[in-house]
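First, one chain by itself: the form predicted on its own, in C-alpha cells.
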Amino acid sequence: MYRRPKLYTSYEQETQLLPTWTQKGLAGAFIAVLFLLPFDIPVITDPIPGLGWLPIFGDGIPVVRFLGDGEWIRVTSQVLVLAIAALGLNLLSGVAGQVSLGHAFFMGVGACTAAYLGGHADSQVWGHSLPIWIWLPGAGIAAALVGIIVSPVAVRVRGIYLAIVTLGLVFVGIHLGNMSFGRKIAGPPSLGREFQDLDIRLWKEETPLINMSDDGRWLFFDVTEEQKRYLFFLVLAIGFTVLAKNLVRTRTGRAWQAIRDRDIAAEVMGVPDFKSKLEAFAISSFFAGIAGALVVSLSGHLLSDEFNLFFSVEFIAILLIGGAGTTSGALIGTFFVIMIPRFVEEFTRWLADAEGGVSGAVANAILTGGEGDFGFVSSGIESQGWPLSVADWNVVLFGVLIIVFLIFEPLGLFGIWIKVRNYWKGWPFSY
C-alpha cells in the first residue's frame, strides 16, 4: 500500500518477487543499465540543415565505461554465464541443503552434449550441426538426466559423505573425456575441439536468422560480436534468475527449505524426501548443463579437463561469499568472485607503475622486484614459488575470504547488505 509498503493483506502480496514500488523501480533501472552497458547513449546535437525536425546523434555518453569496454565486456559476459550455474547450485545446496562438489561435472555434461548436437563432424569428432534451439536446451536436459541417474545414490548420504560422492563425479568426468569415445565428443585431451557459434537458425540453412558471429548495426548502435553475445547471455541470465526465484516460492521450493532445515521432521510432516532431493538434483543439473554449454561458447573451444575440481570449488566460494540460500547472494557472489581477480590484476599493474607518495609506499610493501625485497607479490602474472604471482595471490584471497565469511558472516555479502539496510531503516534507534 502507498506509504505502508510492508503492510500485506494477502499471501500473494507478501510473496511477490518485488513487493514494493521502490524495488520494482530500482530493478527496472538496473536492468536498463545492464542492457545499455556495452553501448554509448546517443546524444542529440544540431539538427540537419533544412530539416530542423530531424536530430543528429553524436558519439554518445558511456553508461558504465570500464565494464562496457571491449576488454571488460568478455569478463562481464562470463559473470552472466556463471551466474546461471551459481543459481543452479544455490537451489541444490543453498535452498535444498545438499552439499555438492560435482557441479563442474554436470556443466561438462552440458558442454559435451552441446558440442555433440551442434558441432560439425569430421574424422576426429562427432557432430550433427543442429541449430541452437536444439543443442542449448539439449545440454540442460542431458545434464538433468544424468543428475536423475546419479541422485538415487547421492540422496542416500548426507553431509561430508555427499560431498565426497559428488566430488568423485568430477574425476569420473575427466576420465571419461580422455577415453576414446570421449575424445570423439570433446576432442583430443590437449587440443579439444572448436565449439560452434551462437547463430540462430531454423534448421541447417547457411544464412542464419540472427547472425551472432559478425559485427552489425542495431537501430542507432554499432554492435560487435562480443556485444551480441553479452546481450544474449543477459537475456538468459535474467530468465534463469526469475525461474530460480519463482522455484523457491513454489511448493517444491518450500519442500526443499524444509528438508534443508530438518529433513527428518519434514518427512514426518509429509514432505517426500527422496522425490524432493531428486528434483533438486535434476533442476540444479539443468541449470549447470545450460551454463556449461554457454561457457564453452564464450571461449570457443572445448577441453575435456576444463571442468575440473577447482571449477567446482569456485562455485562453493561464490555461494559462501555471496550468501547461500538467496538468489541475490548467488548473483552478488558471482560478480564478486569473477571480477575480483581482474580488479586485483589491474590494481597490481597500477601499483607497479606507482612512484612515491602513499601509493609508492603500498607498492613497496606488497610488490617485490627481486630478492631482498619485503614484498610478497610479484608484479608478473606468472611466477614460480615465492614471491606469489597475481594468479596465486588471487587463490590465496579466495581461501582467506571463504574462512572470513564462514566465521564472521555466514550469510555472505547478502548478509552484510541486510545489516546495512536494517541499520539505516532503524536509525537513529538501535532496535
The other form holds:
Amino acid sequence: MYRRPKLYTSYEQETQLLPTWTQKGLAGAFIAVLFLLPFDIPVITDPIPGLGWLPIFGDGIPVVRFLGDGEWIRVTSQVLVLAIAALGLNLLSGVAGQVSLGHAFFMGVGACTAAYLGGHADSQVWGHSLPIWIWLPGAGIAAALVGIIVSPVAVRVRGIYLAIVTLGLVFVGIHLGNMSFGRKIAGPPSLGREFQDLDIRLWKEETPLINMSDDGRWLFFDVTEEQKRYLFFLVLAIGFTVLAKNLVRTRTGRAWQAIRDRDIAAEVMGVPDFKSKLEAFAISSFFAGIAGALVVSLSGHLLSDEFNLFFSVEFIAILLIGGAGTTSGALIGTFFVIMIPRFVEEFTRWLADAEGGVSGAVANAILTGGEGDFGFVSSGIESQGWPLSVADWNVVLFGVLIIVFLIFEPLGLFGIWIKVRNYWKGWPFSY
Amino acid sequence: MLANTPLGKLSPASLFVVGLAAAFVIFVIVQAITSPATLLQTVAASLGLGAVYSIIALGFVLIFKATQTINFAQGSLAVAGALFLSFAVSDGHIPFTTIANPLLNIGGPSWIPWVLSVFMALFFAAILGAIVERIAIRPMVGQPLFSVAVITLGLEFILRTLNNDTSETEFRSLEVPWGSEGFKIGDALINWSFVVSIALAIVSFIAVFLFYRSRLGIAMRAVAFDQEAAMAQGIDVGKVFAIAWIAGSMLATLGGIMGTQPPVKQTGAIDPQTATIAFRALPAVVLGGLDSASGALLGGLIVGFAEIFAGQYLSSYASTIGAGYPLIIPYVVMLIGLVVRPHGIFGTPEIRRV
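After the form predicted on its own, can we look at the form predicted in complex with the partner chain?
Now the full complex is given, and it begins with the chain already shown.
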C-alpha cells in the first residue's frame, strides 16, 4: 500500500480529506508557516563565533521578518477573511453549480446583522453591544435565513437567469441600506457607521477575555493588534476550510455535485432538487455572512455601498482563476486576486522612488511625470484621465485576468497545478 | 367562487400579477380624472424611458440570439458609443484623431450635421464591437455559456475604466439639436427627447424584425438553436457572432445617446452613472424573454412605466423607502415577473432532457 498513492482499499481511505502522506505533510507545514507568518522570528541574535568574518553574519541576523510591516499583515488578514467567503461561493457555484452574482449581498447582510447585534447604539444607528459569540454566528445565521428566503425564486430559474436574479439582489441590497430602517442599521448613506472593536467577552460590558483592538502580550510573546487579528482570522479560516472540504464528501455535498452535473438526472436518481439547492444557498450564505462581518471588523467601518457588483464579481473571478469546484482552488484564487493589485501598487510605488540605473530606466518607461517619457501609468495613485492611474490599471488587469484565464486555462490555477503534476508524474514520458 | 371563471385557471402568482395590473388600471383612471396633465406627462415620460430600455434590450436580445449569453458589457459599450458622439459634436474632431470633424461644416439645418455625426459614432461603435468580439468572444465558440457571460463581465470592468478615464468623470455634453426643449399638450410638458426615443425604438425594432427575416438572420437563429449543428450546415458561426456584436454595439450606442437625455437623466450629458443604464435595462429583457425582440419592446415598456410611475407617485414616501428608489423598481418588477414566468413573457421555455 505504501507509495501507491492512487491505490485505495476501502471507501474510507478514498474519501479522506488528505489522502496521501505528502498532502498531509504539506498541509501541516503550510499551516505552521501561516501561524508563524506574522512574527519576527529571532534566528541569530549574536554574532556567531568563528563566522564573524562573513559579512552577513557579522552583526548577526536579528530576525526573520515575514510580514513585519503592519500593512502587509492587514492585507494577508483580508485574504484569510475573503477566503471564507470564496469557500462559501465555491460550495454554491463550484460544487452545486448554481452560479450566483449575489454573494456580496449575503456578505452585506452578515455585516449589517453583526453591526446591529454587536454595535453600539447612538442617535443615528441601532445597536445592542452584544459580544462576539452572539454577533458572529448571528451574522452567518441571518445571511443563511435570507438565503433560504430567496431560494424559492432562485431554484425556479437556472443558468444565466439565476445570475441575473442574484445580480438584482445586489442592487436591491444596496438600496435596502438607504431605506429608513437600513439607515438605522448601516448608518447614513455613503457615510456608514463605525463597527465595534474585535474582542472576546462573556457579556456586554465585562472586561474582554481576549482584546484584539490593542497591542498586548499573549503567553510569552508581545503581539500587536494586527497580529492578534491575523491569528484570530487564521483560526477561523482553517476551521471553515476544513468544514467546506468536509461538506463536499458528505451526503449533502455529493447531492450537490450530482445536481451540478445534471440536475434532472440527479432528480431521477432520487436526489431532492429543491432541498439540495436550498441547502446550498443557505450554507453558502452562512459562509458569506460570517465573512461579511469579519471583513467589516477588519476595516472597522461598515458602508453598505461596498457590497456592490464589483465585490460579487471579484468572488466569481476568484473561483474562475483559482479553479471552480476545488477547495484549494478557492484559497489560491483568493490569494492571487487580492494580492496581485497590492503587488502592482507596491511595485509602482517602488518604481516612483527609483532613480537612475535599470529601475530608473524602467520607471521612466512606465511612469509618467519624468521628462521625455512614454509612460502609460500615472504616478498619482488616484488620478483621473489618461494615462491611467495604478488603481485603474488594476481594474483593467482584473478584467484581463478573467478573460485570459477563461480563454486559455478554464480550470484556473488548479488546472495549471494538475498539468505540472501530471508532467512530473509521467516524466520522462509525455504521458 | 372564482373557480368557474377564467381567473380560476390561473396560478396564485399569476393572479397576483393580474391583481397588480387591475390596481394599476384603476389608479390610472382615478388620476386621469383628478389630474390629467400630470398623468399625461408621466405617461409620456414612461414611454420615453421604456423606449430607451427597449433599444438597449434589443441589443441584449440580438447578442443572446447569436451567442446564447447575456452581454454584461452592454452598458460600457453604450457609454463608449455616446463618447464617440461627444468627441464628434462637442469637441468637434473625429474620435481617436485630431482631425476636425468634416461633418460639422456641411451646412443646412443645424440637425443635419448632428445626425450624420451619430452615424459616425455608430460606425466607430461597430468597429469597437467587432474588435471586442474578435479578441474576447470568438475564442469561446462552443465553450460553456456561463464562461462567455463572465468574459463580458470582465470586459465591462475594462471598458468602464477606460470610459471613465477618457471622459475624466466630467460631464460631457452631446449637443443634441433639440436641447432640453419640449412641447405642450394642454398643461403637460412633453420633452422632444421622449419623442426621439420612441421613434428610435420603433425604427430599431423594425430593423431587427427585418434582419431576422434576412438570410443572415435565419443563420443567427440556427446558431442560437445549436452552434455545432449550424456549423455542420455550413453556417459561419464566427461571422454570426461578429454581426451580432456589431449590431448589439450599435444599438447600445443609440441607447447610450438617449440614456443621457430626459427622462433617464436631466443633465443631458455623459457621466459615470450613464453606464448603469444597461443594468437597469437588464430586467426589461429578462421580463420580456431573453430571446424575443417583441419581448424586449414590451419588457422595456413595462419596466419604464413601473419606474416612472413609482418615481412620480411614491415620491412623498421617499424618506421611508430611501432616495433613489426608482432605480431598483426594475429589479422588483423582474423578480415578480420571474416567479410567474421563469422564461419571460415571450421567451421560449427551455426544453431539457436527462
